Each structure stands twice: as structure tokens, then as C-alpha cells.
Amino acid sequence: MGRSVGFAIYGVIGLICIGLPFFAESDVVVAVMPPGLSGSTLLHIGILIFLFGYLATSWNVLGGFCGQLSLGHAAFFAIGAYTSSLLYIHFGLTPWVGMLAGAAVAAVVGYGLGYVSFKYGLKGPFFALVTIAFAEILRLLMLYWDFTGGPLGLLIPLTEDSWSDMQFMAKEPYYYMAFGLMIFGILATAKIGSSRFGYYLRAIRESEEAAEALGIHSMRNKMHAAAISAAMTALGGTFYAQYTQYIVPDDVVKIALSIEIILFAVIGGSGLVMGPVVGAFILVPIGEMTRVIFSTAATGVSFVALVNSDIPAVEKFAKYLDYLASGGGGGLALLLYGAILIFVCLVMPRGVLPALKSLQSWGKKS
């Protein structure tokens, strides 16, 4: 029954999903969202639940399943970004085969950054430290390359709509390409989760040593589950090149971007195929519209005189809230959003998903 209604509710999320562009500029939806935003600003918040949501599960092959601790998957972002917009530039090649060109370098990238790793048994802060490095290295290269642009980027040029070339002047097609990534990656990671390899992968997770007793070979499985999470991690950085028409290094090579997608993995239940999806899901419409509400352009008078003036306290707290009101608050947005991910991690430490499946089970026990 448990499962029946986890799917039925899964089920009406996805219809909700598939039908918003249709009712995005209603007068309900814009009536309920705040003052200055438009339907297109939803169906950009529901791309990019959508394309983090699918960034999360493909980390999730690596660092959920096979419990390697990943801090530079914005690398393999990057090399699908780059690889699938450099052919399109300079060969003319559609974007289609570009990212599953993009996919095969970050797959051989990610077996060579495996191989190098878990040969001398690197595990852990020590296998992080590596991801990390190689991520720094990797925008640095890009930052004096001259074929990547250099620090001022890749400009892709713009057509007209054309699936092809994957570009369009509205986001309705933007939105069900992000959609369709992310169904691919709930899909796939079901698939690896309930075969051979997943079970393997999940054996190394819990002991590594205990695996090998078995007759796993780890070494070879976690090469494996880097090249496919270093692969499916490309896919989603040519469609954000695409989607933006602009990439830079400081923007897809940054350790934000890693940290981000571990974040919506473990806020929803790393390990688990929907934790992710659900995790974006949360982090993300709390994160775009807080800085929507409190990151507008800011007018008035500084916080800090306003903290030092000689007034009332009651003026003072008027004059704060229109200081607010101002955009004066860019950095509430960071605090409040770091005070939910702090809530959810002393409530929540196994993740969203995992607390409601025991909330529900003590739920059928009472």
C-alpha cells in the first residue's frame, strides 16, 4: 500500500509537471506568485528543479550507491558543456551528437581519474581532495586556453528555433528537454540500483574489504560507476550550455556547483533513486525565490548605519522593513537558505525521503 502511494503521488507531481507551461501565466499562478514575476520565471525555476534534480541522481551513481565522496562533478559539467559547444562552433556538429561526444570524454576522464585514484586505494577526504583538485585544474586550463575562450568564455551563436541545434527563443522546450533529463536519470539509476552491478555497488558502500571477501571486484566497480556518473554529468552540461547560449569556466568549473548537487542528494536521501529529485525539488524553489524576494536591486540607507542611527526602536524596525522592501537583504536569502539546510540536517540526518518512510512505518506500527 506504502509503495502504491508513493507511486500515485509521484504520478500527480509529474502530470502537474508535464501540464505547468500550459497554466504558467494563468491568472492563479501569477496571482499567487510574488509582485514582478512572470509564468516564465516558474518555468525557469521548474528547469532548473528539473536539470539539478538529474545532476543530483547522476552523482548519486557515484557517491550514493558506491558511497565515494565526489566534490568535482562541475568537472564533468564542464567537459560536456565544452566539448558539445566547441563542435558546434568550430565543426557545425548539432549539439544532439555533441553531448553523447561530451559524454564518452567525461566517461574515459572519469575511468582515468578512477583508475589513478583507486589504484593507490584513495577513499574518502582523500578521494574528495583528488576530485577537488582535478576540478581546480581542469578551470584553470580552461581559463588560459585559448580555444575555450579564456576567462571571457564561449558565446554560442544563436539561430532561429531549431531542434536541431537545440535552441529556441521560448523555454516551454527548454522546460520538457530538462523534464525528459531528469526522467532518463530516475530510469537509469533504477536500473543500476536493482541489478547485478547496483547490489555490488551498494556492498562496497557498506565495506569495502567485506566486498572483496565476497569476490567483488571493488577496484574495477567503482571505475565503472565514476565513468558512468562522470557520463550522465556531461549530458547535463551541454544542455545548460545550450539553455544559456554562454558558458564561462568561472560558472561550470566552480566548487559551488559540486557542492549544490551533493547537497540535493543528501537533503533528500543520498543512495535512495528519487532522494535527489526530491531534494531538488525543496532546495531549489526556496533558493531561487528567496533570492528573487530579498536580492532586487537595493536602495536606501545601509544596514549598518541603520543599526548605528539614534531612533526608536519601533522606527528603526519600520525603517528595516522598508529597507527590505528596497532589496537591501541579498544576504538574507544565503541565511535563510542555510538555515533550512541546517534544520533538515539535525531533523533529517538520513535525508527528506528516508524520514518519511520511517514517519510512515511508525505511522502503520501506532
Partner chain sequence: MSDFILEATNISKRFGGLVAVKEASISVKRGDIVGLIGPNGAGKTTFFNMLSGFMPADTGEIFFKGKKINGMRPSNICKLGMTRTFQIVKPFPELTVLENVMIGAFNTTSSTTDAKKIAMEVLNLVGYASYADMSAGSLTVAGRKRVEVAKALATKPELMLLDEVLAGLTPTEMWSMIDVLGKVRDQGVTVLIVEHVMAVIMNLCDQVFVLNYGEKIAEGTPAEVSENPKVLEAYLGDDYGKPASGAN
Given for the second form:
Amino acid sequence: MGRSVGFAIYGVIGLICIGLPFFAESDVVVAVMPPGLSGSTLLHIGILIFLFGYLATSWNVLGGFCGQLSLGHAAFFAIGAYTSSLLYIHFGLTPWVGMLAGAAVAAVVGYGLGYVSFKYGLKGPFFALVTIAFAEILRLLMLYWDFTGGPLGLLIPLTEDSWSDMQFMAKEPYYYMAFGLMIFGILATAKIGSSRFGYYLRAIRESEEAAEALGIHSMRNKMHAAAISAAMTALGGTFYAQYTQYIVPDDVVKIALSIEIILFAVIGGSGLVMGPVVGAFILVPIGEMTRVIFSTAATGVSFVALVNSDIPAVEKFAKYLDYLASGGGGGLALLLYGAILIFVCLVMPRGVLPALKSLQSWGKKS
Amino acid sequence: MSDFILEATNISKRFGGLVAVKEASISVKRGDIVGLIGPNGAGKTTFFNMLSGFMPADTGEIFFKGKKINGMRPSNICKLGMTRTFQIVKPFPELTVLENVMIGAFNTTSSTTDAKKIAMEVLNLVGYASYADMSAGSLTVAGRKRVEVAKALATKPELMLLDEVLAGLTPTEMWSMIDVLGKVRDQGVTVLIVEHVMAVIMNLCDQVFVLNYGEKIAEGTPAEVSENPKVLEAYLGDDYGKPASGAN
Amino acid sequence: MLSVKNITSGYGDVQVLNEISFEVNPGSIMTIIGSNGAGKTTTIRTLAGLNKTWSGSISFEGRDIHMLKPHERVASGIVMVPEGRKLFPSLTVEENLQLGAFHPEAQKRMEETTEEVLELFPRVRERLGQVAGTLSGGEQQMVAISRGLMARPKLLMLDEPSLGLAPIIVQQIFELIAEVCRRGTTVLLVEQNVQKSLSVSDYAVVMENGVLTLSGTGAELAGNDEVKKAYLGL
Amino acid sequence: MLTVYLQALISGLLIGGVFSLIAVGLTLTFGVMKIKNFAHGDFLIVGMYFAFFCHLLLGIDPYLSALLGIPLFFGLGWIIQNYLINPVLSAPETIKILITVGISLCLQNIAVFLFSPDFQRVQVEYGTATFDLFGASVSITRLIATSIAVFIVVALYIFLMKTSIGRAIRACAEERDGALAVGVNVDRIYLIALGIATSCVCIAGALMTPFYTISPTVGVSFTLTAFVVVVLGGLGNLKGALVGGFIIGVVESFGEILMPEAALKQVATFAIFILILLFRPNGLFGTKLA
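Hand over the structure of the form predicted in complex with the partner chain; the form predicted alone is what we had up.
Everything in the complex follows now, all chains and molecules, and the chain you saw is the first one.
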């Protein structure tokens, strides 16, 4: 009963997602949207939801199912983005193949990172620290290397609309690709979750010793999880590179990206197939709406100019309040994410999805 | 193949200055239920950890089915047919009872359907099938211990090492667990059991080894061991049997 | 002095104690004996406030204490010497003792108490400057008891003081416990070592699987076949 | 050539003390509460902006505001421990880490919201003053910052070793149950410990303002640096954090001249970090507090 209701809800949301591009520009949708939002931004938000839902789903294989807290997944994202882009720029290789190459590179790196970390028994916060340090090293190297374009990054040469080059002027094709990516992520993790491998990962998460006693080679399985998770994340990186057609290290390997990926998974419900997707569906719109609504900040007063201006203190303060009311210096979206993360940790540590489920069963009982 | 499924000779373990196990030897005959007893802190769990591969032995050799298993990782030892339970039970708390047992069952199959079937058989055997869908984290101590045994049993072991599966149970729970252990033996599984509750050892075991301060102080049938003065002393204090002096 | 009525307690959602009731009379040594896993440690931790009292009541000198926090119970005069001693291993013995007198009342009289305690435990005096983690098991147990006494308890609760000690040391420890009681501190002892603990106890109860099954004076229980059965299953 | 190395050594030592002060707070949190505080470095910006506004609005010297701010810094740590961290102490490790990640996100973005992501500077007249030492130039502000930082670390060490509260803090770090048994109010000790930890970082932040640009995101890299120092010195080891701070300071400044590009200096630091985590997880000096 509960299960079929769940499937029905997912189905309806899925259908709305598929249909959205057809009515994004319709009068009804435009009328209910907050000011400043166009149909195209709506699609952009959709793409971000799917992409982040997919990335969080990829992270979930290692972080959720297997319980190894990686705080450096942006590294794999960047490997995916750069590998396919470099192959495309230098050898004209289609990103469709490039993305597989990126996934392969990421898998090897993930496997290696897993090997050194797990061989020396790094767990919990220490594994997290190694993954952050690894991502930071990669970021610094990418800023330095010539072949990655250094701080200027890579610009993907524009062609006309082309499926083989994975390039389009319109948003719709990207929208459906992102949607497909997310569906692929859901199906892949669902398949993993119900297989022996998935059971093994959860067993390792809950007690590595008990898992070993039952014949589970914990190290090997953890490494497999790291490789799969890394490869899946890299696919998302290629998509991102093609979508934005411009990548720089400070966008694709930043710590904030790693944290956002985890955020969606944890807030939605890590270790569950749908948890990360639910997290992205809840948080990305909140974040993006906040950004859109308060985007006026950029055109408003500059904080530095205000502070250094010679006007009287009272007037200065009044102007400062105006500045805050228009969104201050920004950051509200991430501030909200942080606050929601804290709230979830304190109140529903297993995430929103399990909380909703227990609410549902509680409702049935009473 | 020798009669003995497990043979450990002169194994020792030292932690810093403390010798937890000192040159202890044990041999377990195929098909027996063998008890390993001793007062708290006698080194029984350390002994178990060495046998099951969770701790390397400092000295000595361990043979399982004639194959030397020193240095093998626990998962490989399990694949060979020896599994263990933990004194402080380690259920997978977020998983259901059935899923817990399925994880053991995956030792011999990669199919989820088969694993489910094996797990249900085992749960029926231990009399816990009706709890299959409960989450393991919500069970009582008795329930957790049963799941612990079921998980191990589902790996289809030839030898099971059970670490205090009865401690903390009420008498009723205890007797039903003893019943389970009898059924396990009837399945042809050899059992090596660490236990404080002596009643079990007396009723169930074919052979008993007694450890005290890391050394083996006695071995034999339960009847022989319970008459052994060294054992009485280890358990009840060195002047047991003399009239109590009282506090006054 | 201490009156425990129908308490239940446990860890997480696992219940260990099932409606335990007993009393401790002032100036006496009372012992709870039982095998491993019977719930003895849980009892002491519940009395000390480290485990929550799920139901029932604990009153100490006529005052309900089961709602008090651990440090408030120490201040009211109930002090625990935990199982496994739980010394602060990299602190010196002296610092361990000073920490024993942490609550303000005890801190005021620290010098006086230290003298009294060291007089009782001359071995501890010899080790004052040494780091606690480097002591032998018996010495550590003495420091643990001394640390407990530093709080000037009215009731001292000892959890398995004989654990892991050689028989000769066990003998010494029990003699010291009897001496502590003679000097005016009531003692609640939890032990697996039946014979030794019964020999110093005024009164004892047997605990099995979270319930109390037998009670009597130390001498009565020492000769009891039921006790032997509970331990050896004979 | 030799002067270059001497300069690197001196520059490293001059920032090392500040690293130590930051790391000491982290190691204390680690040792006492077993919390791995991923928000630790972000408290740096609290101290920085505090000093910035004290200087801008009231004309107070940053060194004085480092002192004046202590009640605020301590209170902030106290409140965060009480309302956010104490409630999750018995939760799974992941939740304990994630809540500090949440705190980090909030601190950073509150600063972005209130003060914009732009860089700020505290302009003091002695800001660029230097003196010459064997041909290498020594920045006065860095020298003062490191000296005060080392002074505070030593004072904290004495506090932990000699006072009754200090002993209780060490007791909690070593053996929580033992501390409960002797009647230490452990929850309260935790509040004090995080209060001290945040104070250390915030003071370090204020001390850095005369020579370091202020922005909401500077904290992140210091969180990492602090973890490097703490792991190097031994988790929960105060002396280790003091020495480790100087080692990492020197490593970074040598990295700056030896690596093909100055920006890569942290690659060396992080590489050392990973190697230590793998091969010497107890650090150079073991794991005991103090």
C-alpha cells in the first residue's frame, strides 16, 4: 500500500518533469512564477535538479550504501569534465565516448584512492580528510598545469546544434539528457541496492567486522564502491562541461561543490535509492529561487563602497539595512542549505525521506 | 583427513606487557560441540579472535581442515567454512532481520532470491521467522543473539565459533537457544562455544577446555572438568568449600 | 541508607534490569554477585546516574536521587569506582586523586582527605608522581578506590574490583575494602568472585539475567548450593 | 641563494605560531569531545571581522580587539556546543561530521550575506614595518602575531596542567566514564572546551588582520591546514600542535620557493598530510592531550 503510493507520487513527478519543457513558456506557468523567472530559467533549474540529483545518487553508492564519507567528490566530477573536454578539443573525440573515457579515468583514480585509504584503515573523518586533501591537490594542479588551461580553464569550441558533439543552443536537449542521467542513476543504484554487492556494502557500513566474519572481503568491496561512485560522478562532469561549454578548476573542483553533492544525499536520505533525488528536488529549487529573488544584490550598493563612504553613520546604517534587505552580499542560498543541514542532523538524522515514511506509517496507525 | 576439524597449537597473544593468551592449544573434533570456558578476563575472546583471523597470533599455528590459516583474513576463513559470532553482538541495525541473515547467505550464492530462501530456512530453524521484517536494531538482547547465530549459520559453515551467545538471556530464552544449538549440531555443524553459563557447557558439550589467565588449565568431558580442583578454584575463589569466614 | 525500588534500566532500547529492589544499610558491606552479563554493572551505572533510570525510584538518605545528574549524585555522597577502573592513564596518580575530590565540598577538604586515604593505601603514596597508566593492575585498582574515597563518599560503589587481578592481590583488595567500611564508609560491592566477596559482606544478593534471585547474609550464601549451581550449573 | 632559504625559514616560523594557535583549538575539540570540527577554520573569520569592525568603527587596534573579543568568541563556542554539538554527541560519526559542515556553511555565508564576498583589509600604520635579520626581512606584524599566539598556547598549556578545571578537561579527554564517576559535569566541560577552542581561532584571526586579507572564505583552507597540523602533531596533543604549526609554516614557505609555482605550496602540505594519515596516523608525538 505505502509502496504503491510512493511509486504513484514518483510517477506523477516524473511525468511533470517530462512534460515541463512543453509548458514552461505557457502563460499559466509564467503567471505563477516569481518575478524574474523565465521559462528558460525554469528549465535551467530543472537541469540543476536532475544533475545534482544524479551526482548525489552517484555519491550515495560510496557514501550512503557503503558509509564511507567522501568529501572530495568534486575531484571525480572534474576528472569527467576535463577528460572528455580535452579529448574533444585536441582529438575531436565525441563527448559520448569522451564521457566513458572520463568515467574510466575516474574509476581508476577512485580505485587507487580507495586502495591507499582502505589499505591503511582510514575510516570516517580520516577518509573524509584524505578525499578533501586529494580534491584540493587536484584543484591546485589544475590551476597550474598548462594542458588544463590553468586558471582560465577550457572553452569548448562551439559548433552548431549537433547530437554527435553534444552541443545545442536550446536548453531542452540538455534538460532531457540530465533527466536521463538522473533516471540512469536511480536505476543503477536500485540495481546495485538489490544485488549481493549492495547488501555487502550496507553490511560493511553497519559493521565491518561482522561483515568480514560472514565472508565479505570488506576492502575489495569498498574499493569497488569507490570506483563505481567515481565513474558515475565523472559522467555528470562531462554533461556539465557540455552544458556550460566552459570549465574552470574553481568551479568544478571546489570544496563547496563536494559539499553540495553530499548535502542533497544526506538531507534527502543517504543509503536509500531515492533519498539523494528527493534531496535535490527539495533543495535545488529553494536555493535557486533564493538566488533569483535576491540577485538584485549585485546591482545594489557595494559593501566596500558603503563602508568607506563619508556619509553620516545613521544614513550609512539605513543604507546598510537596505543592502541586507536586497540580499546583502549574497550567500543566502548556501546559508539556507547549511541551516537545513543542521536542522536535519538534529531532528531527522536519517534524512527527509525516512522521516516522511515514518510520518506516513504513524498517520496510518493513529 | 584427520578427525580434527580445527587444531591450534601453542598460540599466544601479548598486548604490551599483558599476556592475554599464553601458548594455548586446542583441537576440535568434527561434529562435536566443544566448550571454551574460563572466568572473566581469562583470554577467551582473544583466543577466538586469533582462531577466526581477527587478530594475528604472536606464536603458534592454526590449522582448519588441515590447512594453515595463520594470517588469512576473516572473510577468506569464512569462505573456507569457519565463521564466528561476537560477544558484543554486531547486528546490521538498519537492516531487517531477514536482510541480516541474507548477508550471511550470500556467502554461498550470488542470487538474491536464493539468499532469501536460505535465510528463511535458517530463520525457521532458529525459530525466528516471524521476526523477519523487523529491523535488527529494534530487537531485544535475546533476539539479537538469535540473529547473530542465524547470520553465522546462513554462511553454511562447517565450524561455528560462538562467543557467549547465552549471556544476558532469561532462563526461558536460554533454554530455547540451547535447543537451537542442538539443532545446529544435528545439521552436522561443528561448534566451538565460549560461555559463562556453565549449565550449557554441562548439558551440551562433548569436550571442554578451560582457560585461566590466558593459560589452558584443564580439558576433558564436562564431568571431568567440573570435578577439577583447579577449575573450581578459578571460578569460585581459592578457598571455596571451606566454611566462609563472614564479615563479623 | 540507599533504597532501590523496582528500577528498570538498560542501554539504548535494550532493557537489562527488570524491576530490581534492594536496600543498603549504613555502615555495612552489601554485595551483588552474579555471572557476566547478569546486569550488575548496569545496576551500578544506574545508581551512579550514568544510565538513565527507566522506571522505579532510588532514594538516598531519604532523598529521591534518580533524577539527579551523575555529578550531583557524587556531591550528595554516592561515588562509583567503575569496572575496569577507568583511571586517567596519562595523568599522574596525584592528579587522579585530585580529580577524585572535584566537587567543591571535597575540594575544600582535599589535603585532609589525601592524608587519610594515603594512610590507608601506603602503596599509592609511593606512586604519587607516576603516570597512572604505567601502574600494575593491583596498584591501579588501589588508585581507583583511593580516587573514589577522595570525594568523601557516604556510599562507595565498587564494580568488580577483583577483575583481572592475581589471587594474592585480590585478597589484599578485599581486606582494604573491609577496612574502608570499618572506617565509616558504607560499601556496595558488585562481584563475580563469589567466595572472596561473600567473605567480607554483611549481606548479599544474587543477580541473574537482570533480576535478583537470592538474598541472605554473606555466610548464608557462601554455603548455599543454589549459588554453586548458578555459577557452575551443577 | 642562502638568503632565500633563510627568508623562507623565517617567514615560515613567523606564520607557524599562528598555525599553532589555530590548531590547538582543533586538537582540544578533538581530544576532549572526539569531534572533528570541519567548521574550525571558519571561526577565523569571526575574529577577523570583529577586528575589522573594531578598527573601522571605533579605531581600536587589532591586538586590543583580539583581547576584547574573547568573551564574544568564548560565548559563541559555548552556544554552538550547547545547542548544536552536545545534542549529537551520541549520534553516528557521520552526523557529527555533517553538523560541523553545516555550521561551516552557515558561518561562511552569514559573512557573505552581511559583509559581501569582497576582500577587506585592516590598514594600520605599522602594517608593513619590517626589520632586517642576517639579510632576511622580518615583518613586525607577523612577529607580534606569532609571539602572542605562542604565548597563548603556552598559557593554555599551563591552564590545562595546573588548574582544577584544566585537570577536569584532561580527564574528560582521557576517560569520559572516569570523569563522570568522580563527579565532573562533563557536558559543562565540553562547553568550556569549545569555548576555548573557538577563542583560540578567533584570536588568531584578529591577530592576522594587519597582514592578511579578510574574506568569508579564508576559513576553509585554514580548516585543512589546522587538520594537517593536528594530525602531524598527534590528535589531541597540545605540544604536538605547537610544534606542528611551526613545521607546517616552514613547509609551506619552502614549498613556495621550491615548487614550480608559489600557489602549489599547499600541494606539498596536503601530500605530507595524506602520507602522515596513511603511515603515521598517531602523528609525530602520539595522541595524548597535553
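Superpose the two forms; the largest set of C-alphas matching within 1.5 Å is the rigid core. Residue numbers count along the first chain shown, from 1. Since the structure is predicted, the reported quantities are computational estimates derived from the model, not experimental observations.
Fitting the two forms on the rigid core leaves the C-alpha of L15 displaced by under 2 angstroms between these two forms.
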